[in-house]
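Only one chain is shown below, in structure tokens, and it's the form predicted on its own.
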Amino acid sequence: MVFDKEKKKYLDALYKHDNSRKGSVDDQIKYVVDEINNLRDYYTTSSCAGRIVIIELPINGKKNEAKWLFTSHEAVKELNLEELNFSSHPAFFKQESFIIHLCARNLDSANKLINKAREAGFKRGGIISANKRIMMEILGTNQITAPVYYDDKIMVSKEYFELLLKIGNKNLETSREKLKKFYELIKKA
């Protein structure tokens, strides 16, 4: 069956170096990825546990030309913007939530997992393609994007940046709690 062949291909490559910036599955999400992949009717294609980043984006907005100045998949207790190596491009503080892309064997299986994700508190999730295979996306909604550097100067006060970190850390914690709940729900399935 086509689904089983595709699943084997993805699982064989899962813990090898991948095309993501980090190059591997995030430690904070491995337990969920493994649980999904152990289920007969699903396999994961990509994932991120959520992260906090400082990123420079060129004026053209092309992400592949971005310069990553800082990345953490864990809560950030302290970060000094003055110590980062900014260039002339605008830089942004970003806190990104959990995201996972996966395939389901059929529409019924896809709907079951989407319902589990919603039950866990993930408001965004659905089928994103049903052409050759049934591709799904589940993601958290807690995120922040705020400019911190522009026109060769830091644009935020130390206090405001500390607030961004505080809220970003809380968002990561909330996302991880929902992820644990999602894991428990799919484990029971």
Second form
Protein chains: 2
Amino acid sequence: MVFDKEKKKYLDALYKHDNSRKGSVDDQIKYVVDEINNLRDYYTTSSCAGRIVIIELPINGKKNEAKWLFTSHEAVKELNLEELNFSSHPAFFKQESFIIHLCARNLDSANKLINKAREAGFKRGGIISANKRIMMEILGTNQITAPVYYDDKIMVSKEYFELLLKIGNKNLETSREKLKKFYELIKKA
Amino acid sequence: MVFDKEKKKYLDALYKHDNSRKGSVDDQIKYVVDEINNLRDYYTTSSCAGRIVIIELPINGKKNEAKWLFTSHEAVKELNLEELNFSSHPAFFKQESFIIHLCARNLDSANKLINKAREAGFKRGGIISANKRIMMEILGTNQITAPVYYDDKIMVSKEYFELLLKIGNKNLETSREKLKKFYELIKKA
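Could I see the form predicted in complex with another copy of the chain next, after the form predicted on its own?
So here's everything in the complex, that chain up top.
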């Protein structure tokens, strides 16, 4: 079947023959990715465990010209904005939730996974394409997007930036807890 | 057929017999909602044109206890945070993109609409449930979420808050432009 052939291709790229991963999956989400790939009716195509970043976005809004000045997949205790290499573009503090892209065997299996995601507390996500393959997106929604650099200067006080980190770290933790709940729901099924 | 019966029920609730709306749709998005409802294979169930809000979120994260201190579906020129009625909860400035929830007749029609949404530049959205009905979500992704009130005090300078408004207003405008592109794509089809 086409699905099984495609799944094999993707998993061959993701895992070595001894089943250890080739290193393209974030550590904090790999147990979920592995569990999904263990299930007969799904395989993952990409994932991110969620992160805190400082990102430059050109005024023209072209995302492909974005530049990451800082990235962390773990809570950030301290970060000195003065030390970052800002250019003339606006830069944002962003805390993003985890995201998993995956392929489902059919509509029924896709729907089962959507129901688990809702049960785990993820209000977004679902089938993002159903042309040849049924492609899905599972993601958390809590996030922060706040400008930190604009018109060639840092726009946030030290106190405010610490607040961004505090809330961002907390969101990251909450999102990982829900991810664990999602894992338990799919493992049980 | 079940779909046509359900569609009639929803549209009866949304429109009066003379086809004017009963007032539950934001003005800025109604031309798109009307166009979707004109198409044979879809009907909308809810929508929001995108907005700028100041929202209180309890630390426990319970969204149903959120409280809106300010809401605008249009660009906000000026807003004095000092005049808002903050309580002891953290409050956030949020600029949210538009969102449309709708029902599609079948997987094929759902997929056609997803393709139009991608073409218009919306990278999220798709089928969010496929139990009895195929429910879809079409939405923009540009947004801002930044804390403005925490530990019983306003945390942003006047200059920084003006920057939030400036970027929020611009995002709202960009999101409406893409919405118009989406409208033209579905109208042409």
